[in-house]
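Single chain ahead, written as structure tokens, the form predicted alone.
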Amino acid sequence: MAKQIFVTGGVTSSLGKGIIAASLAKLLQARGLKVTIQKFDPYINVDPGTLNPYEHGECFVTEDGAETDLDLGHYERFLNIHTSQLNNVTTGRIYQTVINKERAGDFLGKTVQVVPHITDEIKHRMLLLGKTNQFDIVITEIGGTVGDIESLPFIEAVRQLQWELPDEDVLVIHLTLIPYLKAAKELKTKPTQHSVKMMSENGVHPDILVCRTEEVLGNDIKNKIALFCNVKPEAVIEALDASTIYEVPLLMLREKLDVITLKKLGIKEYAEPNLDNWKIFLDKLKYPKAKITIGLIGKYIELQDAYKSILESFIHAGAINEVKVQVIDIHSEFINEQTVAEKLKGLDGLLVAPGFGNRGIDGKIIAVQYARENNLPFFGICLGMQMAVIEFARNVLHIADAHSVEMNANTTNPVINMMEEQKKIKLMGGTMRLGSYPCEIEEGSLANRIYGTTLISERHRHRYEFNNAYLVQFENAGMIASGTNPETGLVEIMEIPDHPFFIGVQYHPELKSTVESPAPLFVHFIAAAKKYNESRSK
């Protein structure tokens, strides 16, 4: 079985759990071991599908169509892996299974309790990927801090973990805060003696810890916190902050983390890390040749969670092409007519991102048009496609009333649809189109240009598709799917043949972007912005 890693997390929230569980993996995988990474959140949803991105950021989708925490695109992102529903766990589901069997009498009669029915699904679900035989390690993060009452069963599955499971084959790192007061101009390690305390009364002592900082630790401050957290003083890691959360591996790399973890999980056979390609991104990242803006409209801006890893995206592919790309956040429901000008002024390209209700749709198809008509390399991502297809509709089909049924249940033009066999499900999430679906496309096209392919995968969130009935209308007037589903028939690409880089799709591909495989439209993406900006400076 798999060697199992545990992150816990103290004193305060955000430290970077998933950062820091990401690089060690990064390091672990780069030495030649198999490893791959799970998240447990505490919350009782069942999933983040049907949490609003104010609250918990962007919902990721993996390839079997699970909605998982947002971490599991910083796991792929960093280790260039899938993950998938075995990879997110929360405590809503850990409830859910076990209320299920109660109700089926699969306890027969007995009493059902915290402990041992809930922590026994928990250490059930934390060991079921190390059981596949796929991985020589498993990390596992823990959600929230140590301290929560709905982080206590997680605690104590680990506790028992380390009771039942060999030495040698438990590690447990503890993620804290060694704040740096200025006014004293001093390091505090009160807060993390505190938080080390809280998780040895739990039962769990920390093996390794690792301590975010803003000032460098020094060795007289690690031997403190080593005597008074009773850990070895080389188990004591800093983690300084970083310009950018890829330099994080190398970081970790500095100060061994990999190697005490391998010291500390008796693996003795291992190469040395192979992180040329990395290195290659970073150098490209932090030492770009040109700068371009792209004008990112959505509705969540409040919140830069709520967009990750279309932001994560426009890193790997800026990184690409040698390019700093600034991201100029746009708020959909301050466009109109007549500000629309202004607000796009200057940028190199434009980028309508995912969405789900009516708030600030119109200033969605204001913006979309104003891409179109002056040459704008334009991308729309899912909700993004959809308001292409309405602006279109509207100012070059002219269906004055043409829409989405998501936001007019009632019009007599809808462009923007839902299938039928959708609208009998009532249940939330029932009537989402989820996970990785095939797409054919059209020889020739701008799209068959970007992937070099006529047939790709890709991911998928979303209930509402483009309307076939409208299809003719839309190809005889320069508007072309590009992209279908090669089952179903329903649209998945839409691009304007005319326009220098014009092109809306169903899916969300910035959910497959990787350091080492950019997704492919927003590397062309951002060379035609590129271009672009390139002409408007001659």
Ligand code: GLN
The other form holds:
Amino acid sequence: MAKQIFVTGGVTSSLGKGIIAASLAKLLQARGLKVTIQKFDPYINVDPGTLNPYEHGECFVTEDGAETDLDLGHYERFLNIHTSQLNNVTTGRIYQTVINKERAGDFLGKTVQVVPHITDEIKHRMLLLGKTNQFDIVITEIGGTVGDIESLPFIEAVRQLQWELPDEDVLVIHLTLIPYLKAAKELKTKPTQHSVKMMSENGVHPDILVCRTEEVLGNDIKNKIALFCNVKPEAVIEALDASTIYEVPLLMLREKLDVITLKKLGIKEYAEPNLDNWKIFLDKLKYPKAKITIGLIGKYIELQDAYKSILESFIHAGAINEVKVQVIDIHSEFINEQTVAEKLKGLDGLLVAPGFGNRGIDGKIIAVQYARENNLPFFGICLGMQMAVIEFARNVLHIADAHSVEMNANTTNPVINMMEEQKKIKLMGGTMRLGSYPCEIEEGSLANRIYGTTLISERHRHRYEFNNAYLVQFENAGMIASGTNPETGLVEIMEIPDHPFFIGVQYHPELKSTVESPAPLFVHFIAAAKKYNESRSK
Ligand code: GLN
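Same protein, different form: I have the form predicted alone, so give me the form predicted together with glutamine (GLN).
Everything in the complex follows now, all chains and molecules, and the chain you saw is the first one.
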């Protein structure tokens, strides 16, 4: 069985547990160990698929079609591995399983209780990935902050595992904040002491403290934290604010987080960390040769996390192209025929984002038209592709009422239609077309040049699709379906060969972009934008 590392958080939320977990995993992986990360979330939704991106950020989709927390995106981007349905568990999922068992009569007349039934199910799920024989180490990130009512059963499960498993098989890392009081010019350790005390009251004693801080901690503070929190001084790890999340593994390397982890877990066989590719990437990221500007058109632009994977994909693709990608968020509701030229002025490329529902649709369509008519590189993802289809239908094919049935159920020209199998679905959670499907690419197309192959597989999350009844009309007028699902004929990629770079995809390429394997569509989109920028400045 794999060794278990638990990562909890204290003092405040948003300290970056996911990044710390992913950075430690990266270092252990770079030392030749097989590592994965899972996230346990304390909310009652069975998965985050039904959560509003405003509240919870983007919903990340795995290969096997699980709708998961966005931290799984970080795990994949850092580790260059695939996560799965097993890597994200919520309180809702735990209760659902226990209640189903109760209804099936599995508890034989017993009173079903939080301890032991809920905690047993949590422990079972915590250990599940470690039993697959695929990993040396499983890192479990516990969502929320220690002290939340909701997190208690998870903390209790960690306590029991710390007690049940051999000492060398369990490690608890607690991430806290050391605030800096400007007026007093002092770093304050009290909140951390309280947070560790709260954990101790729950019976869990952290082995390592990772301390987020704006200022260097210094040995005095480290020793003080160690003394009052009952850990060794070398187990107090400074996590200074970094200029990019991709720097954090190197900061953790410097602080020897991996070394102390290996020591505590009694792991003796490991290599020197090989982070060569990572450092090359970081160098290119930090010292770009030029800057380009991409407009991201969406309706959740106020919240950075809503388009997390897209923004990270731009970072990966920018580094490879040695340019800094400045992403300008443009709210689609502010685009109309009068404002479009002004709003899109100075852009080197336009990305129309995924999304749901009617809000801001008209602005998106007008923006696509502008990109198409002005040879501005265009990239549409999911809803973004559907908008490109509607725009082309209306303005090139002159089908004035062309629409998606998602926005207008009664349109006489549904160029975007609900997928057949979706029509009978009534439940909302986990019922979209989710996860990875193959796509066959037309030889000689832009998509073919981008991917360098004719068969790809990408991840999905949608209910609507291009209506193939209109395909001949589209292709005759210059917009072609260059990628389709080999079994169903579902259109996956639309492009305009006469345009320098105009492509829309029904799937989500951003979900597979990692530091070591950037998504080809993003890489080529940025290359096209770079070219556009150079031609503009000439
Ligand atoms: N709302 C659209 C659909 O369901 C697009 C979904 C998306 O952009 N993820 O097909």
